[in-house]
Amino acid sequence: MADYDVIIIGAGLGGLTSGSILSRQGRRVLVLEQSDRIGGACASYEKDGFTFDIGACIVEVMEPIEMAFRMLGTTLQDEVELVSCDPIYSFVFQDGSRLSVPLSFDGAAEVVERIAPGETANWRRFVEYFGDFYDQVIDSFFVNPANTMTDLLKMFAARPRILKYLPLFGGNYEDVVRKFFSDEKVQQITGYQACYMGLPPERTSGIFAMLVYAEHLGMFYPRGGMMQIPEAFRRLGEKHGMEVRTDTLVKKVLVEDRRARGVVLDDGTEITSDLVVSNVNARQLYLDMIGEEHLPWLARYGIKSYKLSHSDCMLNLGLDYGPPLDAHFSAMAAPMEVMNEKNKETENGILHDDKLGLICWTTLSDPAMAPEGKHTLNIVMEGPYDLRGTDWDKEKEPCKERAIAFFDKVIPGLADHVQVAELLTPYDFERRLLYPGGAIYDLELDLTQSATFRPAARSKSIKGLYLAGNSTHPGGGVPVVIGSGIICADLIDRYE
């Protein structure tokens, strides 16, 4: 008899979502996490009294998250206290001007009216268009498997109105924004969200322009930090018998006759199960933990062809003053052609001193993230893994100082009030979280590596092997990774 019904490798959001749902189904589930904390890149840590987030910093597109908690017999609102962010952004433009965008659609229309009166009707047309698209895909595309073209056809058959939006799937984000808006500043405040996909607007799928609409349905921050979401899944899973072990590194997946039989730990311990769920990078899973000898030739070729996603840096600052900012999220905006060009330079290892980052003022929403009277900022900014002519071990401290100097121009007085400063680099994400190349979304999210073209949630090469997390459909980001956990649990319930 196997030791467990299901073994899950990795306690990121995808693994914890699937594990908690499978536990509620009555399965004996073991989750193994190499780190000393759960959550992966959706986690928090404390330093000198300040609490900082590690990667994820925003909660939006709520339906997949709410669905997962309903499947666990509760609600997201009962398990995690969310603080609504309004305004949703303060945009900082390259000419130094700023504007805040309120949560409501009508409030955003008033902002558009002020900066470009001729675009107001286009904004309302954009909202109507993506509102309908959102309604068609949110409970279909993001929580249903896309293992085969048949799966996609079933989605379209269930929601035939999606066919109206096929140009979005094949087009790019930049073209979509330019189709609706001609004013440059309006393009900037609706084009910035492409950054969340880790790609420039010219390479981001057009479907993700939906994020602009979704953000006006609600953007939130969990009181207590992003760690509260994985902690909720852990708590609910353990209620139903799920076991979570941290500081436990899985080295190999046991495979016999192309069937998963369990895992081998770093210390040589074998733990058996006929079902294994991977919440780690799919390239790492198939090439290192399973081994090419267990894969058909086409699968070997396919997995090697996947390109890793972008890497990022995160500058975490503890301050002894309240920063002069207007919102929880301040976005460094730029014209889309500038975003495209900067991305090309970043891919060539060029590190820019002027940033296109996202400033997250966490203590605005939750003062308990810092000692009384003090504040925390989490600043997400671009960071190529391979630096031209140097590396992150050499550049970490100089880059941190240059970044503080740059953001001091954006946030007056910042440099004089920093008490704690830590820069998380791609090397840190690789070493702490075992993300190859610091790839925070595992694999790139362009059209050629999306949906059916992403590694299947139910492995086509190894029986009893399932995938959750960034590496599989629907991709990276808090709500869609939770969606991958729902898909994984549903597939196991259907086939096992």
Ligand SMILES: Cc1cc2nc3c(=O)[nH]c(=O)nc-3n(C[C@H](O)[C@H](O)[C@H](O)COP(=O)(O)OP(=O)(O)OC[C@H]3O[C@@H](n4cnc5c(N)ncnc54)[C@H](O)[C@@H]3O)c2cc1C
Given for the second form:
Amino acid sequence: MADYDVIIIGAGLGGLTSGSILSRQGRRVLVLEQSDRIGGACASYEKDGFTFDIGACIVEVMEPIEMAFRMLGTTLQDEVELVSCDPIYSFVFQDGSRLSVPLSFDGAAEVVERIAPGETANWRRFVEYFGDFYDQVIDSFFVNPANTMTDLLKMFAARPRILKYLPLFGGNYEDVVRKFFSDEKVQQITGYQACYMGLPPERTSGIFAMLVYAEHLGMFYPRGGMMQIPEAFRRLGEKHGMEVRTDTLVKKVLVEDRRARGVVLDDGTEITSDLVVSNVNARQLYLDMIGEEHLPWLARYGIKSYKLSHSDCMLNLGLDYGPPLDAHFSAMAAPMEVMNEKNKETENGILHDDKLGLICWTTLSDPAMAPEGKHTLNIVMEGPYDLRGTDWDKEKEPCKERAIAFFDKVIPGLADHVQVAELLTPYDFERRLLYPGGAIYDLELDLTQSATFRPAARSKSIKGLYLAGNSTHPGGGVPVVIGSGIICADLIDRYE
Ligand SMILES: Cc1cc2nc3c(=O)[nH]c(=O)nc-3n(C[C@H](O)[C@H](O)[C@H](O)COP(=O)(O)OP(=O)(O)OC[C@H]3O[C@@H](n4cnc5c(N)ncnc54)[C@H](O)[C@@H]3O)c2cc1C
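Could you switch over to the form predicted together with the ligand, since the one displayed so far is the form predicted on its own?
All chains and molecules follow, beginning with the one already shown.
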């Protein structure tokens, strides 16, 4: 008999979601995490009394998260205290002007009316269109497998109205926004969300414009930091016997006759299991941990052809004053052609002095994230892995100083009030979380690497091997990887 029913490699959200659900089904589950903490990119850490997030800092698109907690016999509200952010954004435009967008659809309509009266009716059309699309996909596409074309056909058969939106899947985000709005400022506040995919609006799939709608259903921050979400899954899993070991690096997946039989740890220890779930980058899984010799030629070729997603930097600041900002989330907005252009330059290893990005003022929602009277900011900004003519070991400190100087113009007084400043670079994500190329979503989220084209949640090459997290359908992002954990647990329930 194997040591465990299921071994999960990686304690990211995808791994912990599937692990906790599988434990509740009565399986003996072991989660192995190489770092000293769980949560992967959805985690928090403390420095000099300030609590910072490592990566993810927004919770939105709640349905998959709520569904996962329901499957664990509880509710999200009972497990994690979420603070609702309203206004949802303060947009900072390139000319320095600002605009707050409230949570409610009607409040947002009033903002649009103020910027461009002719666009209000278009806003209402946009909300209606994406509201219907959201209702069609949120409890189908995001929580059902897309391993095969049959899976996709089943999804469409159950929800034939999705077919009406096929042009969105093939079209790009920029075209969608331009189709609805002609005013440039309205385009900026509805085009901004493309940057979450790490692609320029001209290369981001049109379906992601849905985020603009979804954000008005709620944007949240967990009291205590993003870590509270993985901690809740760990707590619930452990209640049902799930075991979690940190500081435990998995080196290899044991494979016999194309079947996963367990794992080999860094120190050579073998732990056997009937099933293995991988929550790590799929290229790394198949090429380094399994080995090409165990893969059919088509799988070898396929896995090598995947492009990694973009990487980012995270600037974490502990301040001894209240920053003059208008909202929890301040978005550095720009016209879509500027976003396209900057993205191309970033892909060519150029770092800009003026940043696009997202400023998260976490202490606005939870003052306990800093010592009394002090504040924390988490700023997500560009960070290409390969820098032109230099590298991150040389650039980390100078880049941090330049970024503080830039954000000092956006947030007056900032530079004089920084007590703690840390820049997490793509090298840090690679070294701490073993993200190849610092890729924040493992694999790029474009159409050619989505749904059936993304590595399958139930491996087609290795029996008993399942995937959860960024690398598999539906892709990256907090609610999305939780959706992948649900799918993974469902598939195991169905086939094993
Ligand atoms: C800078 C940044 C900002 C982001 N902002 C947002 C946001 O605001 N909102 C949002 O929704 N999403 C955001 N994301 C994306 C989101 O955080 C991720 O999509 C999600 O957390 C990934 O979850 P996952 O299940 O794929 O696991 P991961 O978080 O990738 O965790 C994988 C785990 O596996 C471990 N591991 C790797 N190799 C091994 C091994 N060999 N042995 C054992 N353990 C191993 C790693 O240490 C890690 O803990 C952001 C990501 C980053 C990096």
